[in-house]
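First, one chain by itself: the form predicted alone, in structure tokens.
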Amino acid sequence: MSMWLEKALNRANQVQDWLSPVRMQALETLKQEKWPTRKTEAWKYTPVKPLERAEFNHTAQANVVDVESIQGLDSIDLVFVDGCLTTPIHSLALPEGLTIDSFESASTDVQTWVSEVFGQIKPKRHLFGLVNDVLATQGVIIDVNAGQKIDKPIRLIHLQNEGNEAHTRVLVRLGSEAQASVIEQFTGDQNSFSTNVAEFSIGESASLEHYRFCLQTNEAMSVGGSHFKLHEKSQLNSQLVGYGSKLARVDVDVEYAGENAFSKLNAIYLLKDKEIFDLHSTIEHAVPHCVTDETVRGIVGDHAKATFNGRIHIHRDAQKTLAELSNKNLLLARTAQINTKPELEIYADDVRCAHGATVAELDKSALYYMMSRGISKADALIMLNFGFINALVDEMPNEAVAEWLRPILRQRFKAMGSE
């Protein structure tokens, strides 16, 4: 076991608050886990060494600071900095419908509700997730009634500073015939860790819009995840950015309760120098009729490395089913690494699936073609690699978050190596 989580163990042990029987359980569970190493197949790519001895401050005092607002977007925006919610939830206007709850504003009901989901959307597999379940005392409750449409994003800002540590929970719940729309965003190029995950339940014939943007870089290190459970007749239209970092990882979890459900899953990461980003999702159709449709495309540079492993589990009941996975890859310089692994497990046999994978290099004549029409490198390799994902961009179902990306990734992508 390494020293960190030896710590975090031991702090696990002074939480005390309303979700302390939960997380004991957890606890139980993880003591039982193993430190993962390169023989781990979960991480056999992505080393955790980086956090083996590390230290960090977990008891920071955060201030409330000012947060860019997204042009054209009327969000209700909740900040968190170094795991610490700074924005105060009772002076939010919200809609009709709409209840936000922080974990210690809960009322006796919302306790009861979270105590029976909490890590129960999210499998125990996951080693990091278990240590948020019993670390994350800082979160939010988001509800939203049966038959209502939120029109406002609900938009979740993560900063991480130096030296700190951060664990923060989140739990969203959309009634039956409900729509909403919620943003995880995530910055700090500082060393620090933080594990953030987020749990959604989708009722019946229900819709989400989900974006979770990992833009943390350079030093820093993060573990989390976005799981979602989804009820019969329901939609989840998820997009993911990550950037690569010292350590980065990011679980993806998709489980079908209901027939007829529907989920379309865009991821994007974009590397350079020697960053380390590894996407895992797993989409377990447990029930038929349902659909899953997931696109990831990675451009890798430098000395960087990126490992996607995209695993679609078709249960012995889940006949009718409908599930393609492609993921592509570009890499800028033969130096840059990228381990993809899609994989199909299926055991229904009235199902039509499809995965795919690619790894490519730039093309050097469509490169040599825009310069010799006057167009500088520098502006041919970022039209060539927007292009690469600009399909996925596109398909952002909000225009205002969509034109807010273009140029955060244009400058991205002029910081990236190619040669």
Contents of the next structure:
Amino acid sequence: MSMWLEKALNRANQVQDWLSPVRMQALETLKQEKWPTRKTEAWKYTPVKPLERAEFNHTAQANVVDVESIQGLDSIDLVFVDGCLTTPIHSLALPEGLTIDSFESASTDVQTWVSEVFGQIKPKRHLFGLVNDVLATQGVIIDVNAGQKIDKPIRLIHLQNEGNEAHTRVLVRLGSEAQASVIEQFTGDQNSFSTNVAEFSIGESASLEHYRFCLQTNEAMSVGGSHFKLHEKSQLNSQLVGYGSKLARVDVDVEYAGENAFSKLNAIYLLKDKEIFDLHSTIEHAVPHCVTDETVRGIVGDHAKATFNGRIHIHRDAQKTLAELSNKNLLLARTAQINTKPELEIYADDVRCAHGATVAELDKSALYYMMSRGISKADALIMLNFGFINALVDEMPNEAVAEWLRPILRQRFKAMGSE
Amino acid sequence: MLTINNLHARVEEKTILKGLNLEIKPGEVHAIMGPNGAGKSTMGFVLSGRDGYEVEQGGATLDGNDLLDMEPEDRARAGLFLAFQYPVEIPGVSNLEFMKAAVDASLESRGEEPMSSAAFLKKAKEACAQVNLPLAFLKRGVNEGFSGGEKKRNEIMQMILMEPKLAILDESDSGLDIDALKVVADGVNSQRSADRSFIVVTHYQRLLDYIKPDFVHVLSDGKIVKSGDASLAKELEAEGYAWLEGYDIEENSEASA
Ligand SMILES: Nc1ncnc2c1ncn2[C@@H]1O[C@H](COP(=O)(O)OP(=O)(O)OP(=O)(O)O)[C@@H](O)[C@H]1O
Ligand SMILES: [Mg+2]
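Got the form predicted alone; any chance of the form predicted in complex with the partner chain too?
To see the whole picture, the full complex is given below, headed by that same chain.
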């Protein structure tokens, strides 16, 4: 047991709110969990050491911060600073069919359904997911009524400042045939720690567009996940971008609970210096006729270490499943590390699946070719890096979001360099 | 324009260029022929500054500036262009974006403004049409999945856009069908001017029917062993290289083995 976890458990005992009954169950499970070591399969390549003895402030008084909007994107923005929701929930002008609550503003009706769903989509095996269950006292609840198409994307911005620890929670429910777009965005580079868990229930024939931009870096530690449950004929398009830090871990889980559902999952990770990034995805094909298309690309430089573990589990009854998983990596330096493990576990006999992983080094002849055309080495590197992930950025369904992201990535590439 | 003086260069542990001399004046077209493995491509790589090619002796200047002292990108900005024998594929980087970056880099190095996207697109479309490539090739990844001949035409398109002082065309004619050969030759001829020079590396006299050289040189075992006018190419076509003085069959069959 680490000192950090011990203190977290003590704090959890003091949390008192309408979620307490569900939190207590999670706390019981959490108490049985072991602190991860090198021998813990799920944490094999990602040491949680930096957190073990870390101490943070838990009672941050957040100041309202102005957050830059995304040009060309008319979004509904909610801002968390050090885990505190600073956007007054009642000030939001919401379109018909959409309700957004904070944990505090939730009516008893909302409390009732949330208590039933909370922690049920996210698998219980995630240690820090359980931590979030017991400690996340701030969060938002997004409910889209059946048949409603919400044009404005909902953007959840999380800013993390030095010395603070934060635990935030997001719960999204799309009624049948509803449509919505949710952007989760995280920033921070100072010594801090946060867990951020989002659970999404996508109703029958509903469609969710989702972005998770995990842009915490340097000293900002974060562990979290986006967890999805897809009902019949529903669709998910999820796009993830991750930087690394002292400790950065994301879990993505998809569970098909109804037939003929489809998910497209794209992810990009870009690491420099001594950063660590760990992406675990688990897709549970529990029912027949569902389709998964997962594409993950990473660029890793300097002494950074990336871990990708992508598991697709096709249960016995999940006939006619189509599943594809591809992970391609570009190493910018011999000192960089990539651990990639795509896993297909197939128990049904009538399925079409493919998976593959590659690790390539930077193409020196391409670099020379570009320089022979007058392009500087630095610019050539940026273009080559961009070339490696461009296809995924181009696939982002919202062009304004992609446009916003491109210069951010360009800055990132500038900082990445190579040997 | 270009002066190569007693150039010796090696790659890895092997000396390839063994005393190369060449003097090219503005507006001239020099053809370089010679057996496989003679060092023709090596000359282009050494002049353009490829990693791993080490100059042992001698030098090269472009307009009086020491070429071998510059970074590869600065050589290009100074006006050197190499059309590759084997152009490199760069998946994910569009041809258009690549060429704009190249042209802008040269403009900026001269203290000029980069071109507007619209102005560049217009120029690129013209160059694309000139080498008879469909406009879709501007959008495609650089050389990505291009056929051999398409790659060669793409090199010529880049040359047209970069407006170099000195262009080295390394076998820009090999692998081309008859029509493409004309397209490439026309592309080159359209760029000929009193202040632009060319080195045309080729194995075939045929290209020189279209691009009339002022001089023809034979490069063998790392140096020029014979120079002449356009008629030399015809002789070579008829007789091969064996009759040349200083051409060592033993040495060369080893080099090309
Ligand atoms: N990395 C290397 N290590 C050792 N030898 C090399 C290396 N690269 C090239 N060479 C050798 O250098 C010699 C010259 O090669 P180069 O490509 O310059 O010939 P070339 O005249 O262009 O021939 P071709 O007409 O076939 O294109 C060849 O014998 C080749 O095998
Ligand atoms: Mg050659």
